[in-house]
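To begin, one chain is listed below as structure tokens, in the form predicted alone.
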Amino acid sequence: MSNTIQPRLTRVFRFVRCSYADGVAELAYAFDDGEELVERIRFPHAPAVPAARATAFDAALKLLHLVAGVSYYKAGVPPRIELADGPLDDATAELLDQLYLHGLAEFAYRNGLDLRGRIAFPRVGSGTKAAGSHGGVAPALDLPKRTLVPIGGGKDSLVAVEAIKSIGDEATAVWVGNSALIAACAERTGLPTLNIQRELAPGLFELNRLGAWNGHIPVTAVNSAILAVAAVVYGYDSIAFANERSASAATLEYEGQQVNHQWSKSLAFETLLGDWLHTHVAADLDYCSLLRPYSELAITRAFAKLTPYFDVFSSCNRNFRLLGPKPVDRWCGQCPKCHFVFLALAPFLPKPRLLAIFGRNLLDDETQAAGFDALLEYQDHKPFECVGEGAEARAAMYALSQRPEWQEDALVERFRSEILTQLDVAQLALEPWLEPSPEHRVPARLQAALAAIG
């Protein structure tokens, strides 16, 4: 990499080309008339695409290319988006608009950016069919009636797993990247895995050296498109991630613009990505949340259930030290995800068993206010992270505040004495966050597994 470069003053970002063979796509990127940034997306004993689904995977691999992109075009945010392969249809063009400007909200509202009006993707002209395009809906591939279940080593992705489980479906455990408590929630599931490997371009990290604009990255779409290449390489006609309803609601409002962390694992991502498949790779591909109807509230009661699971798995993000034999090896204690967890556990789970998973008491640490307010929204926003909702936190907390085995911990009696008088107690009732809502994309064959999160 050229150390001229000013990641902050280039004018194009630029989508070179993308590859595929031996199981290895190569993604290629660059600003203004720079040197190449290659990624390279590793597919593990991949089985030639069979000609039938050619046309398919020339599309969802084109899709992975412009997805990943947005790892590459925030370290300079330039106000020119060029495509070598030429404009894109309008469905597509839309799909990556909204991407990268809702995908990156929380990227610009931290750096003081405002990306509105900023990125457009070059289109055709209406009227003009864009190579490639169906122009309708994609033909059938009579791809295999199995499942692909992203895992990330949390409690909803288990969540998802059983729930498929449970009904007969086959159904394969995949995981992007190389973390080992990743991998033994993955082993613990008793399905077989698929570990694909994302290697980010070297590059990248020396135009971060440079001065180039960091932050939040929607990777829930990157893995999808990801996925999505699986899909048709290996043979799956379904991809159920485990985005549960609370990852639609906004983190915060910024200058007119909703910003929310989790705006890869919305409903409205889920819609855009997923109706994108149906019209322009395969018919009988679908994307959805398995989760979609629940609450975090609903999904913790469900994943209090799973007992084999509570030693492997961990949501913590901050905690390295993976696969040690104790708790705090896998919880932080610290950070809104363990904050959030531990929250949402405590209603449905003895106090000792919980304790016995983080290896210590949450609730009883004062020190610990500031965290457990930003999950309340009380005297602060929901953090950047994802976490259920304000709203669902305060019914949990309330909760534990009517139970006396919690009620002497020191947050949650400083709930009752300083919170609990702000509040409406109607509004704080636990029981209509674990009802399910109609609203989903779950697909026929995969909805018996409702059944047994619900």
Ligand SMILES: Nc1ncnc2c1ncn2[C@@H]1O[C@H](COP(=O)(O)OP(=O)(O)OP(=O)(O)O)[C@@H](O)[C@H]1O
Contents of the next structure:
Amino acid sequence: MSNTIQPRLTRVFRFVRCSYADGVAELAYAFDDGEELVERIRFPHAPAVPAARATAFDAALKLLHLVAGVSYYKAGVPPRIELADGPLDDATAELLDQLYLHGLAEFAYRNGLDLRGRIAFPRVGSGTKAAGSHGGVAPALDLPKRTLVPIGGGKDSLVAVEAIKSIGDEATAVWVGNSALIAACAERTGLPTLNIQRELAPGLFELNRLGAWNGHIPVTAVNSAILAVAAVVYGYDSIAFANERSASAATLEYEGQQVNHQWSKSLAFETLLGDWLHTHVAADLDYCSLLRPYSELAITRAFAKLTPYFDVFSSCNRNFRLLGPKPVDRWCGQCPKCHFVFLALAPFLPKPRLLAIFGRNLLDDETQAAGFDALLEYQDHKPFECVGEGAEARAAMYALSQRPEWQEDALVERFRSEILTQLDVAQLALEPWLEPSPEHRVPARLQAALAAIG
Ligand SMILES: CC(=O)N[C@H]1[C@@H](OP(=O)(O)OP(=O)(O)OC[C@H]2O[C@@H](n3ccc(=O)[nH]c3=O)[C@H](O)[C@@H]2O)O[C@H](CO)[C@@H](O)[C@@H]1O[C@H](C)C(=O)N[C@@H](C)C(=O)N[C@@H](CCC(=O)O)C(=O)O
Ligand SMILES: Nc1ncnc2c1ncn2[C@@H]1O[C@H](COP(=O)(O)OP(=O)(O)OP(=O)(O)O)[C@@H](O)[C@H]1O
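Please give the corresponding structure for the form predicted in complex with the named molecule, as opposed to the form predicted alone shown earlier.
Next comes the full complex, and the chain you just saw is listed first.
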């Protein structure tokens, strides 16, 4: 990487090439005429791609190249995007335009940028068939009837795993990256495991040092695109994420634009990608979220029964940093995820059990008041993190405020005396949050698993 490049002054972001050999995908990008930034994804023990799946594989790999580019594009957000392979068909360009606009909305908001009108993937004329596009439904590949279940180290994916196990589906626990914590959770599931390695281009960190734009990226989209390639390579007909209903709710609205930290976990993204895979990769490759009908509270209620995972899981994202410090124990106890998971599990677990998981009582610590206020959307907006809606956090806090074992704790007592008086108690019931919604894209083969959650 040339050390003279000024990332924020670049004019063009180029998708240079992508290739695959011996289980390693190489995804290359560049700004202007600068050096290549090459990301590598390693698929362990990958079998040779059968000839019948070659076209599907090429389409999935090309999408991965386009999706993973978001980590690099964000460093400069130049006004032009160039594709080495020529323009995209409408559906692909639309998927990418939406992903870069909404998936980078938090990044843009926090950096004071407006990406509206700036992101335009080159596309062929409306209705025209681009090279490599089927223009309709992609052929079915007769993929084996088995499921890839991504594991993130937290409660959600473990609820999904147990639901899949309850219907006897053939499934593999899969994760991207080298987190030992996720590996321990995956082992504990008892399922076969698959660990895909992802190596960001080292040049990105140099660009960061040179003052590149930086911020949140839609990482679930990147993981999803990696798993679509994996499904074709290894032979799976379903990818079942564990993205909850609340992931579709915006974190905040700003100048008419919704900003959702979790956009690539939303139903909108799931629909775009699920449809795209059916039309461009394989009619029999399903991409869904098994937890889509459920609120965070319904999921924590289900997780509260999964005691074998209590000593291995963590939802604290500080564990998953590539660089920088990680918590000494599995829960930092300071971040919005720690706050939210503590609060959302509390109504469903005996108090000593919860305190044993976290090693402390976060609700009896006055220094954490601001963190819990943000979750409740009291004097602040919902944090930029994977946490439930303000209304469900308020319902959980209200439930605790009615229980003798919690009432005296500093932040519950503060809620009762300071915040509750400003709320309508009729809106604070826990039960409505435990009802599943009918909206989901779970394929027929896996629908019986939904019953195990609700
Ligand atoms: C672990 C984490 O939360 N990281 C976010 C954090 O990154 P930080 O700088 O503190 O450290 P690193 O994770 O070590 O990353 C170093 C730099 O690398 C770049 N980068 C990393 C991963 C990637 O996929 N692309 C990248 O470009 C980036 O320049 C980093 O500075 O803060 C960053 C800036 O806000 C975030 O981008 C990091 O988030 C990771 C991509 C990440 O994996 N985050 C997930 C835990 C996460 O946020 N999941 C969401 C899912 C939302 C979605 O729509 O997908 C969630 O759980 O809500
Ligand atoms: N490294 C990863 N590899 C593959 N999938 C991942 C990875 N990290 C997260 N995911 C998946 O992305 C989705 C969203 O992640 P999220 O962090 O919300 O879930 P979680 O870790 O299971 O639960 P929690 O909400 O408690 O953190 C889940 O389906 C999760 O399995």
